[in-house]
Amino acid sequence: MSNHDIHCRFFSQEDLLAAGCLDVGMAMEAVEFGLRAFQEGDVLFPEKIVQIFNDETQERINCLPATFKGRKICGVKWVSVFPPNPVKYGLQNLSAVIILSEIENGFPIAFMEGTLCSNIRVGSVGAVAAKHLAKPDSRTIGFIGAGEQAKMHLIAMKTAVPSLETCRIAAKEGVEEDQFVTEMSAIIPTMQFEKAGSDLSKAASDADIIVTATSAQAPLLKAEWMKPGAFYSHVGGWEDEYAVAKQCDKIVCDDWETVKHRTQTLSRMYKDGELTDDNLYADLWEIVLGKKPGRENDDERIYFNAVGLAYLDVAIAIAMYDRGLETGLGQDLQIQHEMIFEHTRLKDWVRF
């Protein structure tokens, strides 16, 4: 073996999902660990790169970069969205890939799928606003959406709030109802599963906890439909009308100096004078930390908008690392064996 040999670790997804990874319990776990990381200053979190190639469609490929010092690791996900897949083609319209790299000598140390990652992220953080602000006995989940996001969100709200037994589905078409059903009820075959036929308040309606996990750009939840107690995990967009925010006794965010420069229903708010810094509660960090209490009665109503915090994906790409090599699956990528000048064919294969 040269000194100059150079490996990292290769994992597909498969490798991950095999390795266990889709662990929502895990990923809150990275969650938490990084909300107080980057709190204590132990992460370094520089802007993220945007390329847009199609300002109309939002067909762009984001660089995102974020390091934790104390576990000397950087990473960054490198995640392409392209809007108009799979209606024109019949593809997923997001897709990832993670590179980790230790920062003692600078090397790869990981190279690995990372849709599972970014989506387990989203419903991860959903989840532990859920520990901390639904009702701990809630008993009913009401999604407007039916994709992946709310697929994945339907695993981390049952992690984080067991009691979950009704979900009640509302998609654009019943065809994306029934592939809901028929996907989630193998693996939580002790929900009871009630699809809305489109009718969006019967999924919502009376229901503990509300999510809105759809690319619409439009006001679909009504305020009347969420009632006292109810906990609302605002995924995507525009999602719901002005008055939903309104009535709500708290607003939490990932991070809400980011979210109000996005496009959320709570910027858009912002934007036209209807909130205020004033009217957020916290920052989900300083519920996490004990900063601030989460539900204090069974009577709030609770709204919760994620945005998304890079740097929380590294955390769960690191911990789906630990996962990886503990179980000994992925595979070994050898990415140099000797430096450039010191292969002795170097001289066959030069081109002028």
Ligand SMILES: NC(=O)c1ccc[n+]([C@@H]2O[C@H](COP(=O)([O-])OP(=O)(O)OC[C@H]3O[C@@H](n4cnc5c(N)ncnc54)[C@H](O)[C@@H]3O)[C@@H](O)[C@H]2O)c1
Contents of the next structure:
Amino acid sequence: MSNHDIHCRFFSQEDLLAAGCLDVGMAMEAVEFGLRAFQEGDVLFPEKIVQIFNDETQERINCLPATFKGRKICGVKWVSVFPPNPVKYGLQNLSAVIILSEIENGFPIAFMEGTLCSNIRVGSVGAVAAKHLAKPDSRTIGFIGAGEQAKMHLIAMKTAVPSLETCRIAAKEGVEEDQFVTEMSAIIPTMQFEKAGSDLSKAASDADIIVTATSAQAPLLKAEWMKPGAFYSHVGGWEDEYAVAKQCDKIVCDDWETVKHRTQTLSRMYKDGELTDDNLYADLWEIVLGKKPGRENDDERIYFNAVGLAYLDVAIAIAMYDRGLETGLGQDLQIQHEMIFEHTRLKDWVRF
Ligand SMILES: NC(=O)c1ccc[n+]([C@@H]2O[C@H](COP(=O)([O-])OP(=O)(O)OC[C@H]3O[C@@H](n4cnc5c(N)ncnc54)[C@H](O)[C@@H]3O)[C@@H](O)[C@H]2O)c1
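Target state, the form predicted together with the named molecule; input state, the form predicted on its own:
First the chain shown before, then all remaining chains and molecules of the complex.
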């Protein structure tokens, strides 16, 4: 073995799953750790780099780095978003890989599939919010949208609020509701599932927790469906009428400064002058760190919207890496054996 060997560990999605990384409890701890570390100034979080290949369809690849200085690990999520994929090719919209490097010598330590981490991040941030903002004895959860994010959100919400026992699901097509129930009842057999037959009001009305996770750009969720005491996790873009946020007692974001410059409902309301900074109750970290109380009574309607903080993806990826190493899964990837000019065969390989 040369002194200049560089190795890293490769984890496929299957390795990560087999290692037990689809563990929202673990991811929630990583999210809370990440939020705290960021506030303590322990996280380097530069601007993301966005490359858009088609303005109309928004096909893009983004590069999202972050460093946890205390853990001495720098990571980057390289994420592709190709919205036409599902309809045009029957392929997933989002795919990602993650690289982690140590920052003592700067060498890579892990290369891993990143879609799993990315989707778990969305769910586990919602779960951390639900832990503080949903009624702890919530029984019913209603979904509008039955895709990848909705499925992960159900696992996340059941982890954060174990009392959930009924899940109502409404999607654009009945076949998606069927698929959601088939897949999710195998994973959570104790949950009672009710298909709403695309009747959105049936899924959301009277639910203790409402989740919208759709690809729509329309005011699907109506204010009158959200009962007092309900917690609403908004995952997609424009999915609810403005009156939903207006009637909520608390509006919480992962990061309001980021949210207000995007395109989801709260961002639209802000741009339309229908919502101001004063209407925002808190960013999630303020509640997690105990700066502000979460839910204060059983009647509050609470609205949560996260746009995604990529340093939390890196925090979760580090937790997955630790668990992957513990289980011994994954494969060794040799990046180099020698430095370039140490290779004895370099004279045979060089081309002029
Ligand atoms: N907040 C975040 O950090 C974050 C991260 C990733 C994705 N997202 C967003 O989450 C949303 C869902 O993503 P996904 O991967 O689950 O998508 P998906 O394509 O797998 O599922 C979309 C769902 O939306 C439903 N839908 C679309 N129009 C509808 C309508 N009019 N009525 C009812 N249901 C309708 C579809 O039936 C489908 O079930 C997208 O908007 C995506 O951009 C958010």
